[in-house]
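As a starting point, one isolated chain is supplied in structure tokens, in the form predicted on its own.
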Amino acid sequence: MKHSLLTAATVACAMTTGGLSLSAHAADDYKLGLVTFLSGAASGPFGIPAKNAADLVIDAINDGTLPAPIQGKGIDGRMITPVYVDEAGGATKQTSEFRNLVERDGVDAVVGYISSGDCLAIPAVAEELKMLTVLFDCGTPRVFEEADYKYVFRTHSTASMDNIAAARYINDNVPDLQSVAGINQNYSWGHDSWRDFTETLKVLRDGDIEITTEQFPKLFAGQYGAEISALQVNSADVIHTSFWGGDTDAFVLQAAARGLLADNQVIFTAGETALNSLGEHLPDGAIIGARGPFGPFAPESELNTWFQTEFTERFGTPPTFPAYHMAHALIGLKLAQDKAGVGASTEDVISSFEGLEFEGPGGKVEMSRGKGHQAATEMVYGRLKRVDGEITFTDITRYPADCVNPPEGTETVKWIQAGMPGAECD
């Protein structure tokens, strides 16, 4: 059975022409606002692609046909019924959406936000409407180290993940390293990482670092003249970039054709999502990060085989990272239901999803950190080789969980300032 489609808009037009009304609509339904870029430079890369995988596990779960251990059909043995929202706007514009979502659609929950501006902004509405939400993609550490939240959930690791992950990488596979430049977008997610990036080193140096050069361009700026000049002019051993989006796609095709790229070392956190698109203009030896165990660094599964192949074959391309942390919060987000019961109240759910642990495509979720709501996986890195014309990865690195995220309890600058005390590397 194929899942029915309706988007906000729709639901306000039935409304108010005497069209398809809410009331016509199956009661026992569970809607599902789902908010993603689905216009602008980030819904190529990132809000399509995870569009793209809600549709399909939506269709999966509806269908009762997602691989074993996951059993039953629906979400609280109802129908799921998905209500879209273009992300694209800005935090004002989503917090007036989200409301709609609620008091307007009468949504049952919430999955959604690429855009860490929008997932910095969402947790308090989420709280005050009282509406089980979950972050599926961005990732400031912000959102639980300066609150507490009671209806949201993150099925996915922080970006300080990344960027602890990037610096471990760097200083263990770059012989003689002595500096390091950075060009990150100029919001919080640019600078989170970059400052959880040079912090790292900083201590896995002892302070032995150079940081040549900072850049911090306008967010989805597209023209990086100036920017790569500088990286060019201030050279350093490695460049790092947690660029995504339309960002990563146009730094890529301005760098590649100016040299940087072939003549530098660049580490992309994020870079995993321009392979299928732009892998012909990134050199061997590119270190690339897929935000997590995702994509060409996915454990073997059933699950996972089931999903890359379903992917590829529904939408003619393979999917990348933001697919699956779509998929994983999907998935999070009916064990809970499943873990609380049919006809449970919302509060059950919550006591099911704090503290969960599940397998998803990407491998395993522990929501383990934020008091139960925050998810720790493991992340990778590895090198791009080419191999008879197709991307392959060398030297690929897995950091475990509490090697490379922060223990319960602890904020991510105050615990690399502090050495990574407990940190289990092994």
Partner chain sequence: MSKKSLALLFFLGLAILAVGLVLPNWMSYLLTIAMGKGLVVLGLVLLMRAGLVSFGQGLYYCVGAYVAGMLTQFAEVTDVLLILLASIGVSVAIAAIIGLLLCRYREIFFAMFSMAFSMILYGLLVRNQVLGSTDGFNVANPSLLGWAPGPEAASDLVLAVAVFLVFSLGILAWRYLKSLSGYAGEAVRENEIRLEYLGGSVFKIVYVKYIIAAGLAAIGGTVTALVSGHVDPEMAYWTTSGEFVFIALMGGTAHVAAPIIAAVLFEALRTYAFAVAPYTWQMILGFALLAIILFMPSGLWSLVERFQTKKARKTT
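Return the form predicted together with the partner chain of this protein as a structure block, the form predicted on its own having already been given.
One chain, no partners, no other molecules: that is all that follows.
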């Protein structure tokens, strides 16, 4: 009796101290720097949906209400407190704000960056300050092609995937394809997208493709009269565009009025963000991409259903790919941190993040490139088709990650020009 009393007392003591240490641990929070466009032209279609997704997913992580297989309250038991920073102002400004986040605010990790320029500038600073950083939306393949980083991760594929897949899609799905034309914004994103797309097509068709015209209007020009005329005069079977945000809207409205969309197929590699705002103007048959298996192309799963319904309910509009990108970055970070365990050092988290494979609302993410720091995902394209006024998709084609992403250690352009060796497409 005495003995059991002693045991009970010991257990009780152990439980209280255990409980105490747990609550003490839960009391200090996980400060997370979140950088996305809160002002300027990229905030509407990208920054704000991403921020909304961050709010939603962080609340769910803190409450422990994310659907299976993601478990546990908070990030390794700590509650996430976000610190938001506007991404406006250019790369110099952003490196300065990154330092502020790390050294002034003392964040535990940073998730951010939509602009590719910022994504190229930040990693060097992240390495210097030894700060775990997850890039969530930028598309440039240069980040992990030009250098190796220890503290930097990216949980989605590069823009190369969008355009390699686009070339494969039209090669497979457009009968009698002979010519293409392009209208892309005159900055890195536009030029890189167009280059990857045309180079892939040339390889796929042994050079048997005619480029009728390539137009590079100014970013956010808003008026595309001259370019549309040029596209009409130099008519092609398929028009490629990597337009996004307001540019997609303006282009579609003006091109539809001039009859361009009736005579030509258009492939929008990043057109998914425009579906909600301008679905009614997009013609049937337009080929839409979402920079990965996102939005309407997201594979069915409990996690995706939860994400779609909760997001739509809370913000009144379905989540687009920037929202998915953000969700993936946060979930990847949580999983890596949880895997490393409570009280793990940044180095431990990094080694559990490297090569991580996980399921997000947009399907499987494999951190299989850039020495385990860069993700590769599948890519999906589909043709828009209205059924009773509702937007649906036909001819949906899914390309596996290894089909449309260059393998580990190769530079995208060189890989494409070498004939994409090792691509596994079945």
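Residue numbers count along the first chain shown, from 1. Quantities reported herein were computed from a predicted structural model and do not represent experimental measurements. For the two forms, the rigid core is made up of the largest set of C-alpha atoms that agree within 1.5 Å on superposition.
- The Cα shift for T140 between the two forms, taken after rigid core superposition, is smaller than 2 angstroms.
- Comparing the forms between the two forms, the C-alpha position of Q185 differs by 2 angstroms or more, with the core used for superposition.
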